[in-house]
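Next up: a single chain in structure tokens, the form predicted alone.
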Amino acid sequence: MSARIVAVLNQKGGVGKTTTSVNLTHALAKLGKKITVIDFDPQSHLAVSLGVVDPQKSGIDRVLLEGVSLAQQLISVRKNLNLVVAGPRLQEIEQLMDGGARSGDLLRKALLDGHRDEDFIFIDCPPSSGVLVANALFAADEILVPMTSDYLALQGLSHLMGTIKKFESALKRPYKISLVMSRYIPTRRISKEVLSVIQKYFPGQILATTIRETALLAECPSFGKTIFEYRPGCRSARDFTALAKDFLEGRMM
């Protein structure tokens, strides 16, 4: 059976796509799930997050601009748990407007090229809607959004659906959509107002486990660790674990 391959993404910045994607991945590595998680943001904040931080280090550019396979470029960062660089290069994908379509279905072909034995392919989107993006949603079959309690991020999922639809429409499939509250604060009347209006818009679409916003999340990226490293038995990682058992159940609010 092959890999479920998921998009995690908004294209707002700010709302905890890579805390997200680093801390959900390891918890599901620890719950014996086989991973790949893919850093398709050319700031590459996930690797450093995970402890990789040589700038140099090709990875999913050259799989993508030379046609390296993926499994040559898996770097093993912890059990369970492998993970893609962006690599040096991964920007120039943004200029590659002039393959059209064909530029955009880059990510889908390297992945079909052999999958391993893993359960799980997350890629990890930059906040933005330009080719890379386009060839993550290409690529995945669902769609993870990590979404803020705020009024503004409201309206930055709003134009995230509409892109979505599109893909949709071109590709005459649905993705399997799930979103996850991050960076909530329950002490806050417009988190719990924000809360409400997601979940009459998306009933049964939100991940039953919200993450609350804490400082040890924020601090966690500086040391190249994940939560259960860098705090073992926190709330965040008892938040996150919680989290990685909803996805895996498909348990929803």
Contents of the next structure:
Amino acid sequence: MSARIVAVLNQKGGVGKTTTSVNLTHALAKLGKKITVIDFDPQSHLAVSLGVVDPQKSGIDRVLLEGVSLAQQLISVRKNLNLVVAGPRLQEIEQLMDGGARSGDLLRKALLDGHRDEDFIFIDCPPSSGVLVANALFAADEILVPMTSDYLALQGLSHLMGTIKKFESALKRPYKISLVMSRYIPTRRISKEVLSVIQKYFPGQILATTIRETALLAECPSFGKTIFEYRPGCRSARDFTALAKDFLEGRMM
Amino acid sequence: MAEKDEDSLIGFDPLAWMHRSDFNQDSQRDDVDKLESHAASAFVSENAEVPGQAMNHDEEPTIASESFPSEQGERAILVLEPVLNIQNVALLHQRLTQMLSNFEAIDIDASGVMMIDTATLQLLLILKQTAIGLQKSISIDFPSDKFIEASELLGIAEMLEVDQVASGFF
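Now that you have shown the form predicted alone, what about the form predicted in complex with its partner chain?
Expanding to the full complex; the earlier chain stays at the top.
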């Protein structure tokens, strides 16, 4: 069985990539899916959000730079949920230009290595568009784009789609692209209008559940807890459970 | 350029290029050499066998319904209409009574409410009190500014738990 490799990607910051990665993967794990999530952002926010705070702990950096196997770097953080931390040297990948073609292909090769039994591998990408993101795009089968419902996020989405289309063209394969509306504030008119614009360009590609902005989602990373641990049963926990079901069943707006 | 609807909050549409008929894949291919990662183009030339995968465009868009039971079994969701007044309060009463008897919890999405009268607010208050007596729960999710304003004017915002903090915002 081969895992579906999903890059959680948007080069714009603050759109909810890490929040989506943390809570969607935990929701999927709670639904019985075996998940590995890779913290591919040198800021290590994903690991912190899952309660792993050692900044010197090696992770995907050693896999990419030293050829250590991914299996050796897995940390079991929750039932059915493994984490690969970023590691202190991940930023060095961005400066890796000498390797030419190979510097963009490191992650894809690392994920091919070994026989693991995950259903999904999620890659929480950094808010940039350099070598790390190129690695994620080469490795991924599909792309999950968290989107906020503000105008500048639309502008960012336009830039992101340009990048993705270049990769599709270059790799001669289309990605499966899904969007998730995160940090959604349903009472704002601009939210509805931005959503309407996105629906026009991405029909059948926006996951049916919107993740609404709540204070709780902003609070839980500081305790190293997912929303299911920090406030089980709250609106946000229910949103992410519904989103996980949408993701599994392909339920779109 | 984007089409400009005078009432729209979206001025220039940055995604408009995606619908342009002259969007040219070949020109995009030429741009690959200029990618942020120069590794990309070299990788492509060396790895022509990268397996393909069909893009999934098969799913039909889902249209949100006005009210529907959630899939969580014991919890139901009701999306309130934008205009709530004495003319439709009887229907709302009937629907809520039915939901209260069938579910342990009801989430009422009040984000789209543009106008609400005292009759509807009283109905929601009674519903909340009745639910407490039955050890069931009613929560009013993401109330609009109009909803909050009306419930504050009537002095029942606290009882309905619709202040900003209780509603989950910030």
